[in-house]
Each structure stands twice: as C-alpha cells, then as structure tokens.
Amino acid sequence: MPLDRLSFLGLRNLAPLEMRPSPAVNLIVGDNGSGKTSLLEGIHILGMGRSFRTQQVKQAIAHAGDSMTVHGRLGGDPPIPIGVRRHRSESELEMRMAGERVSRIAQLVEALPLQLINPDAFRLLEGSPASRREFLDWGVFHVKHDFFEVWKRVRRALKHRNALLKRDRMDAQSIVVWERELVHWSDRLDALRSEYMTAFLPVFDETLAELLPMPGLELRYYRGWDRRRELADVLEQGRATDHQMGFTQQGPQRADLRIRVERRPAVEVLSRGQQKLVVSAMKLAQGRLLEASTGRKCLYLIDDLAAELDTAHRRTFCHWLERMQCQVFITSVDPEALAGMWQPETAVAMFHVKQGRLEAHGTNDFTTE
C-alpha cells in the first residue's frame, strides 16, 4: 500500500511538513542543503525505525527541538496510520500502528517494505560483507515467514558461545550445548539465503540485462563458512583458535554476496556509474521479488537519481519503476534531469523544497512527448 499522507514535525531543518504524495512518482526538487535528503530521512525512520545518515535517530531531531515526530497514513480499506516519535531524553522510540502501540521495529518493516538508493547503498560493492548480509537478510525477512525467529535463535546461539569463548577457561558441557544449538538453526537460516537467493538470482539478471548487459558478471552466495564441510565440524575444530580470538571466526554470521566481473570484485572493475546500475538492479530486483511472492510493492527512496547515470540510463531505470507501479520518492537538484521520463499516464507528482519549506506544485511536465 503505498503512502497516501506524510506528516512531520522536528525533523532536521525541515518546517512541520504536511504532504500528500502521489501514488506513484514524487520528484522532490531544491538546493543543496534546502532539506530534500531530510523528507527522505523521515520517510526512512518511518518505515524502517532508524536513520540513513547517522547511528542514533535522536541526532535527526532539529537543533532547537526537545522532539521529531513523523507520521504517514497507508493507503487501503482501511487506511492505516503509522508515527514514529523520539525525545531528546529518551532512549526508545515510541511506535505506533493502527492506533496501537508497536513493541518491535519489525512490525514498521514488514508494513512498509522500503528500498533506500543513495550514494551509501555503494557499500554493497566497497563495503563490509556486513552491508550485503543487511540487504539480503531484508528480502529473505520479507518473503519467508519463520525468517525472524530463526534469525533470532541464531543471534541467540551464537552470543552465548562467545560469551563462552571469552573465558579464561571454557566450560566444554556448555560449549557443546550451544554449538547444538548455533548448528541447528544456522543450517536453517542457510537454507531459507539460499532458497531466496535461488528465486533472486534470475529476477537480478533479468533487471542488469536492462539497466546494464554485463554478461561477465555474477553475484554468488557464501553462507560463512566452508560449503564442503558441515558447520558442527568447523566449530569444534576451530574451538581452540576461536577460544584465543574470543569470537566465533566462521557461521551465518560471516555470510556474504560476492559481486565478480570475470572473477575480479565488481568494485575494482566498474566505473561509478556502472556501480551505481549494478546496486540498483539489486534493489529493484528485491522489489520485484516482493511483489511476485507476496503482491506486496516494495517503496522507493532515491537520492539524487541523476547523479553518474546519463540520460539513457536514467530514463531506463525510470522506465522500470513505472513498469512495477510502486511508490517513489525521487530527489534532485536539478528539475531538467528528470524531464521527458515518464509516461503520459504516470501520475507524478513535483514537490519544491527551499529552505526547509515544502511547496506542492502538483503535476509537472515531466512526461515524454
């Protein structure tokens, strides 16, 4: 469902904000500083319970303020409304969905499934293998139902073992117990990776082959640890290093996508907008795959969609977002980028941003001849 009525108040250098969006695409056009990345911020922290632009969301609260509040409505029958409030003084958000409050930020996810492209999401390719472990847990979060529990468990074992593993002396009873129990349930998250990965892979190729036919590159599952050995193995024969390390080395929680053009890292052999492609087939490509195995659309944040992309990419990767019908919300500084992409029959929606003050100027003349 997408986003009907946004609402907010305290955000940044953003004035209290009241906007109805288009259901489909929102071009959100201003300077440099002027609070576009801010709109999408609040939009992030509405759907996802945090920030893109920094660790604590309290350092999103205006300078002068005690509090942020962001609020949107679902659109459907019935609507749903959702808000997010955080004070200075406090350490938990408050939540709330329906009227009710939220206890966990896993319940804001799953109603709002949102994609973030901004000039962070090149971590994918530069990054940490933690970054890539974020993005496919989040389609694997969304489409396979038990994901979180066993998520969870995993994260659980796996605490309990280092804690262990700290010690100067092992407790082995306890250490076999919660090896046990960390095998068990990482086989089963392994299995729910890779069977998405299995039903990602070909909605990937089919996306790149678009926005960028590469037929040298390939995007591979590791799942952390040795796939010719099993994991109960690899635990206790690694006690001995790990004890000395004071961490578990291998396990669900070293997974990783690996990105190779002709076996080289995609990072070394792409230019800047080639990267820029290859990160955005991946995120359209999850929006895809929601749809097909839910029929649930996937929202989009895109920051600064003309930047690295010429006019041919951009008006193809503007062509796929009509073509899955989903909610976007497009920044930029310059209108002119994003002119003459979008069909007649595409209900976009331009929104002016100065100085931290939203003015709607409706529909603009953003569609091709």
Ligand SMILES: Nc1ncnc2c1ncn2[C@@H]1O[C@H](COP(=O)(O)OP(=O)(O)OP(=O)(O)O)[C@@H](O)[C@H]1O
Second form
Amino acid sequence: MPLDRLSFLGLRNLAPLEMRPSPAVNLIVGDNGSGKTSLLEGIHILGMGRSFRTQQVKQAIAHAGDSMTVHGRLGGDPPIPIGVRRHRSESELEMRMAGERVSRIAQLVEALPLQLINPDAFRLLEGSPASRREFLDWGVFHVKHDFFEVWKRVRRALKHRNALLKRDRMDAQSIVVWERELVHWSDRLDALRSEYMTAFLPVFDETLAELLPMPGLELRYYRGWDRRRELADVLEQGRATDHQMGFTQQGPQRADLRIRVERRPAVEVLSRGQQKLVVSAMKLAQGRLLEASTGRKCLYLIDDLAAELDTAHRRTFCHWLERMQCQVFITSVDPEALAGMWQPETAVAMFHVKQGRLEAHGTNDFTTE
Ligand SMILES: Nc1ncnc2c1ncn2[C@@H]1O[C@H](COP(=O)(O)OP(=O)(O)OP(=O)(O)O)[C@@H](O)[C@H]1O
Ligand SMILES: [Mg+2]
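Moving on from the form predicted on its own, please list the structure of the form predicted in complex with the named molecule.
Every chain and every other molecule in the complex is listed next, the one we just looked at coming first.
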C-alpha cells in the first residue's frame, strides 16, 4: 500500500510540511542543503523506527526544537495512519498505528516495507557482515512468517551462552542446555534463510542481467559455520576457545552474503558505479520477490539517484522501478537528471525543496522525453 499522506514536524531543517505523494514516482529536487535527504530520512524513520544517517533518531530533531514527529497514511480501505514521535528528553520512540500504540518496531517494518538506495549503498558490499545480514533478514522477515519468533529464540539462547562464557568458571551443565536450544533454533533460522536465498538468487540474477550484465558475479549465502559440520559439534569443540574469547564465535549470528567476481571479493574488482548497480539489483530483487511471494509492494527511497550512475544506467534503473509499480521517492539536485525517464502513464509528482520548504509542482511535469 502506498503512502497517500505525509507530514513532518520538527525534523532537521524542514519547516512543518504536509505532502500528498503520488502512489508511483515522487521526484524531490532542490539545492544542496535544502532538505531532500531529510525528507527521505523522515520516511525511513516512519517505516524502520530509525534513521539511515545516524545511530540515534534524536539527532534528526531540529536543533531549535524539542521533538520530531512524522506521520504517514497508508492508502487503502480503510486507510491506516502511522506516526512516529521522538522527544529529546525521552529515551524511547513513540509509535502509533491505526490509532493504537505500537510497542515493537517490527510492527512498523511489517506495515511499511521499504528499501533505501543512497550514495552509501556500496557499503553493503564493502562494510561489515552485519549490514548484509540485515539485508538478508529483511527479506526473510517479510516472506517467512515465523522468522521473527525463530530469530528471537536464537538471540535469547546466544545471550545465555555468552553470559556463561564470560564467567571465570563455566557452568558445564547450563551451557549444554543453552547449546541444545541454540542448535535447535539456529538450524531453523538457517533453513529459513537458505530457503529465502534459493528463491532470491534467480530473481537477483535476472535483475542484474538487465542493469549490468556481469556473468562472473556470484552471490552466496554463508550460514555462519562450516557447512560440512553440525553446529552442535562446532559449539562443543569450540567451547574452550569461546570461553577464552568470552563469546560464541560461530553460529547464525555470523551469517553473511559473499559477493564475488571471478572468485575475488566484488569490492576489489568493481568500480563504485558497478557496486551501486549490484546493490541496486539486490534491493530491487528483494522488492520483486516480496511481491511475488506475498503480493505486497515495497516502497523505495532513492537518495541522489544520479550519483555514480551514467544516463543509460539511470534510465534502466528507473525502468525497473516503473515496471515494479512501486511507490518511489527519488531525490536529485538536478531536475534534468530525472527528466525523460518515465512513461506518460506513470503518475509522476515533482516536489521542490527550498530551504526546508516544500513546493509541489503537480503531477506528470516530467513524463516523456
Ligand atoms: N538537527 C538539525 N536541525 C536543523 N538543521 C539541520 C539538522 N541536521 C542537519 N541540518 C541541516 O539541514 C539541512 C538539510 O540537509 P539535507 O542533508 O537534508 O540536505 P540535502 O537537500 O539532502 O542536500 P544535498 O543535496 O547536499 O544532499 C542542512 O543544511 C543541514 O545543515
Ligand atoms: Mg542529500
């Protein structure tokens, strides 16, 4: 369901604003420092309960204010209002959906599946496994209904095992109990992730083939421990060194996606633009798989589309978005960079941000070339 209303209050440099976005393409243009990324950040906070620019949502509160509120409405029958508020002096985010208080961020994530592609996108290839695990688990979460429960059980068992490992004297009996629990839920989690990847890979290959044909590129799921060994054995045999280290060294908490080109890590071989296209293909493929598996569409936030991409690749990328019929919010400093990318039947809305204020410029300002 697309967002048909949005409002922001007290978010970074943005003046209080309301917008009625298009269910399809929303172009956000404006000069450097005008507030384009802040607008995307607001939508991200609404759907993910956190910012993509900072660890602390608090940083997104306007310097001059005490709180920040983002409201959105998922169009539908009936429409579903969602709201997120963060006060400077409170430690928690206040979340509401359909008039009720929401206690878990997972509820927001479930209601508003969104994907971000920004100039930092290449970090998914270059950065720590944690970001790739997060990417993977986003997909599994939306497609496999028991993922969240299984994941919580793994986390709990791991927490207990790690706490026991941190003690000088290990309580052997207790550790065996938690290992059994950990093994049981880790195997389940691995099965869910692995099934997801089996469905994901052909969709990814197809998407990438159009964006950037790269036959030597290989994406593989690593489950976090040797694939020839049972986790029970790995934990038992690793207990002494885990005790020395004070934490569990192998298991699904170390899962990763390994992306290689001709057997070399992709980051060592690909240019920045190519890396951005690979990451874009991964994110588009997740949206396509979400729809194929659940009938639900994903919302895309694309910050600075033009960065690193030439006109031809920008065009192919926009065609994918258009074909998927998702709601997208795309920013650019240059309106021309986004012009001529869309078919006449696509509802394109354009918004200008000027020093934190929004001006709508109607629909289908930029349709065809
Ligand atoms: N907490 C805050 N309160 C008020 N203003 C802020 C806050 N944090 C950042 N700003 C300012 O908000 C402005 C908008 O930043 P933003 O990153 O959204 O701009 P942008 O339009 O995306 O720019 P660019 O084209 O350079 O990416 C900047 O001038 C920045 O200094
Ligand atoms: Mg920006």
